[in-house]
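Only one chain is given next, in structure tokens, and it is the form predicted on its own.
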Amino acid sequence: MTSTACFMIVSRNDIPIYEAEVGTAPKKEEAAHQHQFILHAALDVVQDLAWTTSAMFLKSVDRFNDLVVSVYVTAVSHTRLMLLHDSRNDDGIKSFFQEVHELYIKILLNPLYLPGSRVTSSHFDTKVRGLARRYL
């Protein structure tokens, strides 16, 4: 079974700092752009929800056809980990977000990383893709 999944980390200034197509469905250029558009469109909903709840994992905040946007908001910097997917595995998605959050904290602890700049580490990318295969 093929699945569609697009993962993005968005900084507090609504700037994407990491993007990855992590699903098993064949990659298409127009689909990648559509996924980015859907995730960016969901940012307003996420911002409103983040101020009304103390939960970090916001499950499904938006829908587009059969695709669902799930979000994990970090506590301190309000960085958003966003996943566009077509699965119904809430526990797996929550575990994925928690482990990616731990990886992102390790990136933030690097003295050479400027917070809010793009994450370009190939090690980070490899780990995120491995977590996506495991949990999604």
Second form
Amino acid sequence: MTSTACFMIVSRNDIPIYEAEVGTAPKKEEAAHQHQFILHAALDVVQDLAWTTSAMFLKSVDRFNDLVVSVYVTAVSHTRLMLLHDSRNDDGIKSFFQEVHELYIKILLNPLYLPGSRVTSSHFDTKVRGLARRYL
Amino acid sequence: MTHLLAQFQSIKISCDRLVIAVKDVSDLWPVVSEKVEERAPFKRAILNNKTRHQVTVDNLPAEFLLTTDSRIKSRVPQDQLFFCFQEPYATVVLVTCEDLDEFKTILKPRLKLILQNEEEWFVVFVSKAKSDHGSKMERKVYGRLEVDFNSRRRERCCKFDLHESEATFWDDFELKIMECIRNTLDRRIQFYEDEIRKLNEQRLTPVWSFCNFFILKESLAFMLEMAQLHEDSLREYDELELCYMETVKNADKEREFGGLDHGDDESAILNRNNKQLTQIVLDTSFRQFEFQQYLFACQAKLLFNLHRPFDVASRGFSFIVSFSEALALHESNLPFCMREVWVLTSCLRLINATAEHFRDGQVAPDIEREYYRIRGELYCLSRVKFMRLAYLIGYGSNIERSPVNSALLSMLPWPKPAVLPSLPSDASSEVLAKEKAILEVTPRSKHFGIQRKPLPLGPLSLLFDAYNINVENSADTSKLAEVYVAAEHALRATISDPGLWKSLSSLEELETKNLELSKGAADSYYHAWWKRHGVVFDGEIASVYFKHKNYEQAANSYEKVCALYSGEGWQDLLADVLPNLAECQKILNDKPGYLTSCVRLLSLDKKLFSTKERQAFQSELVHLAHSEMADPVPLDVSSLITYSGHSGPPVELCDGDPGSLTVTLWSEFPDDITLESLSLTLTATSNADERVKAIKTNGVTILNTGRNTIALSLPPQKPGSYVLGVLTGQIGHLRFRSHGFSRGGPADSDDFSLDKPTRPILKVFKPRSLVDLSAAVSSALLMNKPQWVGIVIKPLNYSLKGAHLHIDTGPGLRIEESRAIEIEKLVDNDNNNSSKPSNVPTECSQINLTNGSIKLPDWASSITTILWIPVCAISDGLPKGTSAGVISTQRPSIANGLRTLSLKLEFGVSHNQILKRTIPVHFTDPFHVSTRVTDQGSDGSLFLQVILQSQVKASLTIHDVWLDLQDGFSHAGRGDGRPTSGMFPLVVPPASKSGILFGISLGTITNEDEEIVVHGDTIINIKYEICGDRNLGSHTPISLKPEGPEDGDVTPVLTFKSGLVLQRPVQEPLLAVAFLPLPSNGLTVGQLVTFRWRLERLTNFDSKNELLYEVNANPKNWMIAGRKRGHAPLSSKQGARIEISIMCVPLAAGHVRPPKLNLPSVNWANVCCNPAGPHLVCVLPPPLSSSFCIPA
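Please give the other form, namely the form predicted in complex with the partner chain, since only the form predicted on its own has been shown so far.
Now the full complex is given, and it begins with the chain already shown.
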């Protein structure tokens, strides 16, 4: 499993609607802040890249030293699943994204969920962390 | 071949354009040189590139050199074909001759000798002759020259006439030169290519030397560059680089890396002449540090020549990144922080050089964007390196601990020198100064007393680990100072650029440079549309401005940052910057801005700030709100105060009703907050434009943190559904508003159609009748007697709680205020339970009338009740009886008994609903009396039948009846005025008739009696009882006395009086009046008609010979012609007759009363009418006037 990984879902309005530190490395207070900063800046790159390819999975769109940003852009709602990671397991990351995407679609199907608002489901959180352990 | 490098270097420096050799055979150069040299550079040349494609080259530089010139003579021997690029590309032979013999004998052999080894040459024959003869001779010589030197394939001669037109010559001249250059170039390219191919074939053999390859390749590249074939030249350099990377760099592990010379810290990536080739190559080893920079510099130059600064930047950036990695590998051998300095200077060089060449709009927009992006990256990279250097020499505490700095500095690898710099022995004073400086620096505390663990700038395992220093420990400050001073000394040794060192020498310089780099980065990223990157540097710019106390610009920049972060909802990042913005605003006294910032801080996710900090935000806000503000702006607190209606169905109100609306408010303030006022608008769903007036709370509201329930009183609203609109209010002097979006939800997500259907909170129904008031009975009540009139009050699904009923009587009606008004539940008689009488026990209460109104009891608020009001209708006139069998027009009209009760019911929550109703109530006398003379005796006695018709729906019992006769009549029989037979009590059922017979006789009238007439009319007195149900109509009159025990059962005996008209029969007819018949064709409007009466004197009752008459007619119906009044001559004899006729014109059609003849001098009782005149005559409408009906 990857030691450092920060997973984030960014709605089409660029608002982060879910975030989780899923790495095995001990949590540092400042790390989350820096990771947010890196992922936010990576949106600039994604915005340019997303329209050049029809693929949903954009691997290594941005690098920060040995941290890499991989992004999965959903087709319809243009929601971005972003992962800052230090592992090189592209297949695992892709599977992770695909499964999280499915989970996210289930969230969207919930009539009580307002699309574009924060995902607060603890079930979702547990599942995402489980997937991270499995794939990353 | 290494020895050739020095030579190669010198050749490259001296030779920068194509050389054209000039063989001046006849000493003509001084004459023509000026004009020939003017031709260079050649404006347009067509050359073949390496792939044998024609390429047009503009402004091809060239140089004309005499073959005697040292620069040509000194060139290396022919065997060194490597450097053939420097050889002349064409040879121009200048000759002149006027003598054909001389040409044949001297010039021609000489030329042949000269040109025997040349391949690309041509002869220019210069004609100098001024005379015709001379020119003729020259022409002959030139002709000969052409014959001798031109071949079939190629013309090699041209003639230059000094005194004639030159234009054609120069074209010819250039054409020939180009041909030569092209041929030479092709040949030489071919040569180099062959050589290179040969070398390439040997590449895997041990004899292969990169140096040879390099010389050949670069010579070719250099030649192509001279020929302005930059593309081809660039390709050569690219291949050269590739070959270097593939072969040398990896093969030669032990080679010297380079970069140890003084000044190597300064990047040479754009300066290819920075070092001699001999310096770059040592013992056949190409030093990577120098050589890669050299190659890049060559490429960059070509790219600039090709006007491709973008490529320079993009290649440069990746070169810097990859080269930086190479430097990292050799870091231990390089001077302290060499890599950082080199990257820093490289980036700056690249930025400056590309900026010089780059012009906006010259390239495609996406290239332009990409260029700016790379420029941003370069700025960013150089900034990181600069900050890092600053950090190393002790400016760390002055560096803003922002996420960008922290991420860039702490997460990227730091220099790891093999040997840490040691402190020079003489630096103790510097250490002291540094230590002092370290101790002086107080970390900048955040506004609002926000406590944050500062973000790290350097990895903890840096220098300090090596020196075993704990940064946190203040005891190690002196050690820290030593480290800084040592690093400073080492760095000073590394950095050769005085400008850069100056930037690091003081804090002011450092900040200036930082500002410059940050600005450059921000601008570039903005140009590249990378706003998120750009805005990060705006934050850095702002922090520098803030330190420089340039608060205005700092606020502007912070504003930009906050706008982006809050727009995209990245709260963690926003939480970092927003306090800074707030601080600027506070310093600038920008109260509205500061307030907004406080609100934004409060509305950020709660976990981002501690409760204490949030309380600080709130106290600032409240403090400001209560202070005087010049120009207070409404504050949007949508994120802090949210509201919603109560759950469940909407409040339902009837039209015009006020109500109360319960609203739930959530306060996100950390403490209770006092709102000076609070109001809420309601918006009608049917009509969005119509915004109803805001509803307000009274007085001060204190909102607790979390959920608050507030009741708002609601004035009457128009019918419709309403949703909650905007919440507004005041905190101190400050107006605020909240549009009520819930927290966390997207504010502007139009694409998901997220508009939750807003739930109506209030429904106001259309106006409907809420209550009905009606009279309880339809039949008439007794006139002049206290009666109960029933009013049915029927609420229609609406509570009448607290309702007031105002009762007002119309004329002729009086409320008996001595009796209380009764109210009882109305028993539904519509059901079939008719077996049960209506006297089932019901709720009943008594109410006293106060000021004309009563208050309905609460038990009656929602059921149908009946209200019994004691009233008495007053009628002054004596009812008149009528003659039976006569259709009397004088029968009392029904309107005479009509009285009205005006009711005004005020009900609803605040008596806002008003129902006004005027209820007619009929009153009547108990009997209608009519009389008939049943028979008449010859003695003047009469049987008078009095017919009593009951007019009420009640049982009447007559106990006694007697007559008070008018004058002229007397009672027969007993004389007590009683009926002839006593059968009392006589029960008269409702609506039935009964007759009573009286015997009376005619009396005489004396003239004396007339003066004391008491009884003008006969009066019938009836004593009766009435027994009826007030629910049905007339009933026993209300006892107005205080109720005694005996009053319960006793029905009071009432007296009813009615006037009767008794006419004495005509006893002594004096005159007979006969109405003569009218014409049989009827009466028509507008046609004259004559009414005629015949008068006959029956007795000679007076002695007058004339009779006064008058004709009365309604002037509306009749126009009378002639005298209406006058004396008709009538003899006083019995039997005298006269006819009175009068002409009339009927004016109105219909049945009208005819004119009537009156005789004022005769008592009408003594007049006998036979035949009597008609009551009504029929008048026909006028005939149609044909003049209006003829069609045109």
